[in-house]
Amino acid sequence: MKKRNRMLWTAALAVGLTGLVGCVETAGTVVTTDHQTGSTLVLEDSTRLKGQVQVQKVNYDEVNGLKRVHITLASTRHRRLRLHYRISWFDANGMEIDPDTKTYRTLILEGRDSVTVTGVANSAAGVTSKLRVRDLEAAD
């Protein structure tokens, strides 16, 4: 009786860690910017990350008739981050532009530093950006 419990116990044990290990979040923070209305939006989808990485600046310009995008990023922790990121272009429709070309790069930002990332269009059309940035651990 006493093993039987015990098995018991250890299979629900079994099935409840799995069940956490499914639930690791992967959302991010999402930074849009509008070209052409100069408006820009940050929505904080993580909670892990809302309180280890802010969003300080945001600038845009345009280089040889393309879109450009600056986006300052700072970390509030004192430790070191290992970031995913990936800046893509969207068209007045909001369509994707080349959605193909467009893969995460990983980002290092060490504690209570702050990095600008970069991102210019790849077409003319390009006239909104969005970045997206997520914990690297949570998206292996």
Contents of the next structure:
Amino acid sequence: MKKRNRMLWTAALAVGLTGLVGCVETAGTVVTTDHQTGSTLVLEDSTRLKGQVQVQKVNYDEVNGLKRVHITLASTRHRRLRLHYRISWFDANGMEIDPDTKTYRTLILEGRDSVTVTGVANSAAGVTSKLRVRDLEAAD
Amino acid sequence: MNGNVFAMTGVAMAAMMITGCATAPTVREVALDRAPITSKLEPQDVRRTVEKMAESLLSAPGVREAVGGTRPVLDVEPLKNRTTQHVDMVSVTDSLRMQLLRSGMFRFVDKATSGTDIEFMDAQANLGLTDQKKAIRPGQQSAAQMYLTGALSEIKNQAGRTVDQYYKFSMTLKDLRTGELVWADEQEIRKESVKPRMGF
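Okay, that one was the form predicted alone. Can I see the form predicted together with its partner chain too?
Time for the whole complex; same chain goes first.
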């Protein structure tokens, strides 16, 4: 009876572990900046990523009539981090501008280092930027 | 005896499940920015390059100086492929032109479709189907003031099971009147793939 119980527990543990390994969290950190009011909102949806990367600084300016955003990300870990980030732009009505043209770019962040990522609006109508950072594992 | 039959049936069923009876491949749609699956140039690399080049060109101070308050006429030449891979360079330049066009900073002409323009004008002038007052005649098209050109190059190294592949997209914007390079930028991509110890 004892042996049978142990086998059942082992099987349940194996099934549980398989389930956990199969789950990849695709939620990440989102930094929304309104270039008209200057307000910035940081949403950290992934507890794992929150413990690895911090948003240090957000700056914005305008170049050739297009809005530009600079966001400094800092690693809180000692090992190298491989991340993906994407900066998308929205017009004054909150509509995303050309969502298909804004891609996820790879960011390799060394231990305890900080990197500034930059995004330029592809249209003069872009007034709000949204940076989304995700774990590289979240890519298909 | 019964136990043996059950065991054999179980083994046969397990073998069928492992090998799989289905012959149709599993197909699903994936995100455009998927994780790399080879060390070759992949669609997501091209997309990132086009985005980076468009952002760089639109925000370059030299371009603002050259453009001033006008919207200069631009032509995009297909990039030269100096790699051993087949890459559709026309598609790359088409994507870049689309992004620049949407910015509203430039006007575009397309030398590649000039032959079709002549066919249309010829048909309008000679077939007798078009009202000649409305027919478009040659000699009225805008002239390209600047053109965008570039190249893709690669360096490949192999050490044991590791393949190291480096790609470089380089692009320049040239003012046709002055011959000056108004803008230039590069996008570098480096990928590594490690072959498994076993397998073919």
